[in-house]
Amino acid sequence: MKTEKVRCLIIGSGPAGYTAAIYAGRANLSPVLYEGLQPGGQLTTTTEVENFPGYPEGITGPELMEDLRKQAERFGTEVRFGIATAADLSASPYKITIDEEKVIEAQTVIISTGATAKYLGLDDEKKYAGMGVSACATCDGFFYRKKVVAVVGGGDTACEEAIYLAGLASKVFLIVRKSFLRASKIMQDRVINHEKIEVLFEHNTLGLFGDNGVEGAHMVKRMGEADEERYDIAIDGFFLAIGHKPNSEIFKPYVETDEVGYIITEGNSPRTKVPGVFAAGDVADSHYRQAITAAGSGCKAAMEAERYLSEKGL
């Protein structure tokens, strides 16, 4: 298998990866960045981004990521298409296999592979992606002011997103598959007692409909039971809050992760327990999951990589 030696390898091309590349490039680390399965990351599925600093009129997700990519390339980053399929972080230089056909031997590695939102698996979720379907209330809730939206999920995240959206929307349906909420007692109370939130227990979503975006959802109550009931609800937005899956699988034998798979770093730093290996963005952030926080962590990862190489004389 062909091998290549690099000083700084960045895996992933969302805001964290590209920002790390900008800083690593300016520090003359000659970074190599592999874009991964979704070049540009989750933001490329977002139509309008209004909360990223520096764009007073807003910008589309794909345009923002293209700007970041160009900026990274301007400072010498070599951006490549490819997917990391295996990792050996047992000793330096660290070995990352790309597309099962090439091994990169890297002195430093920045893992910015992100986290993938979990979906119900409906064809309509893909059909209406960026047209009413979202997995981030903080990112997209602003577009649903005084409109009717639905949130799917029964845990703390779903309740938090329902409450957040209730501060913007005219009404929020919380669609819960079970007959109870899994959220903490305080979150349950806030949702149940909120005048704008209606909890639909024992409900499943069968599909979505609308001509130029989501206009409603096909629902079923007590699916498979004798008293099963099917009906439609009118909504403008459909938010998934059933969790995220961090893209950390190949690194798990070497770095520390929590029970879900988010990489655990040292304190407020991007340092993993492997010297010279850093984690940035959503793969190490189960809480904020914002483009700007991901970018900030990418900056920190690149600065740490530069310090590590400098201290090692590499």
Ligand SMILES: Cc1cc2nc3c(=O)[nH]c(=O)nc-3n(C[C@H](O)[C@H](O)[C@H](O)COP(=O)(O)OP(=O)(O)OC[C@H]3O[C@@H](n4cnc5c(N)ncnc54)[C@H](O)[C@@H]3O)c2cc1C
Second form
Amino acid sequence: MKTEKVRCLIIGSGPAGYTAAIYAGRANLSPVLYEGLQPGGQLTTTTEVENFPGYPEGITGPELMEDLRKQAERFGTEVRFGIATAADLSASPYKITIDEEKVIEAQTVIISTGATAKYLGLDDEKKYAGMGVSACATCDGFFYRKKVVAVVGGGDTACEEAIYLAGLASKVFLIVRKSFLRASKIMQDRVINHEKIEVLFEHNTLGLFGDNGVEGAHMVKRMGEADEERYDIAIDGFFLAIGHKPNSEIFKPYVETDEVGYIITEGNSPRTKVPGVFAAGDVADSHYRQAITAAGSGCKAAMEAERYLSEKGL
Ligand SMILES: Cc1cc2nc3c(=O)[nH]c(=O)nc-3n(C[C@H](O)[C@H](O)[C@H](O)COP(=O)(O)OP(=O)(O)OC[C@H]3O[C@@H](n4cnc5c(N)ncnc54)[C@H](O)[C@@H]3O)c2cc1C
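Alternate state requested, the form predicted in complex with the ligand (shown: the form predicted on its own):
Entire complex below, previous chain first.
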């Protein structure tokens, strides 16, 4: 297989990857960045981004990512289309296979492959993507001020998102498949006692409807039971909070991950347990999952890569 040696390999082209690329490029690391299946990352699937600093009028996700790519290229990052399909991080230089046809031997690796939100698998989730369906309350909640929304999920994240949205929306349905919440007792109490939140236990969503975006959801209570009930609820927004899948599979044998697959880094840094291998952005952050926090950790990862190379005299 063809091999190529690079000083700094960045895997992923979201805010973390491009920010790492800007810093690594300006530090003369000649970074090579592979974009993966989704060039520009998750933000390319959204319209307005209103909370990324520096854009007082907001900016569309694709425009923001295009700007970040150009900024990365301006400082010498080579941005390539390709997917990391295998990794060998057992010894330096680290070997990353691209598209099963080429091996990059990298002195430093920045893993910024993101985390993918889980959906229920309804066709309507795709139909109304960006038109009422969201997997991020912090990102999109603001668009639902004084409106009615539903949150799907029964864990801590779902409860947190429901409470966050209740601070903006006029009413929040929390749709829970089981007859109980999996969330911690304290979160359960906050949700159950919140005047704006109505918990729909033992409910499943069958579909969404609406002519101009989401206007409601088809619900079923106690699906498959003798007393099954079907009815519709009127909602303006449908938020998924049933988890994310970090894109860390090929790195798992070498770096530490939590039970979900998020890469565990050292303290507040992007250092993994493999020297010279760093993780930035959503793939290592189960908590914040924002563009600006991803960008911040991309910056840290590139700074760490530069220090590592200079300490090793590479
Ligand atoms: C619909 C939507 C709206 C959002 N709105 C906002 C918002 O308004 N404000 C905000 O701050 N955040 C928002 N977010 C969250 C934000 O998009 C993420 O927090 C951020 O994109 C995470 O950046 P990242 O660089 O870690 O990863 P991502 O953006 O997820 O990028 C991951 C990158 O890794 C690549 N990749 C994955 N696997 C491989 C592989 N094997 N080989 C090579 N490349 C690979 C992908 O192609 C992609 O380019 C939104 C998210 C969604 C889904």
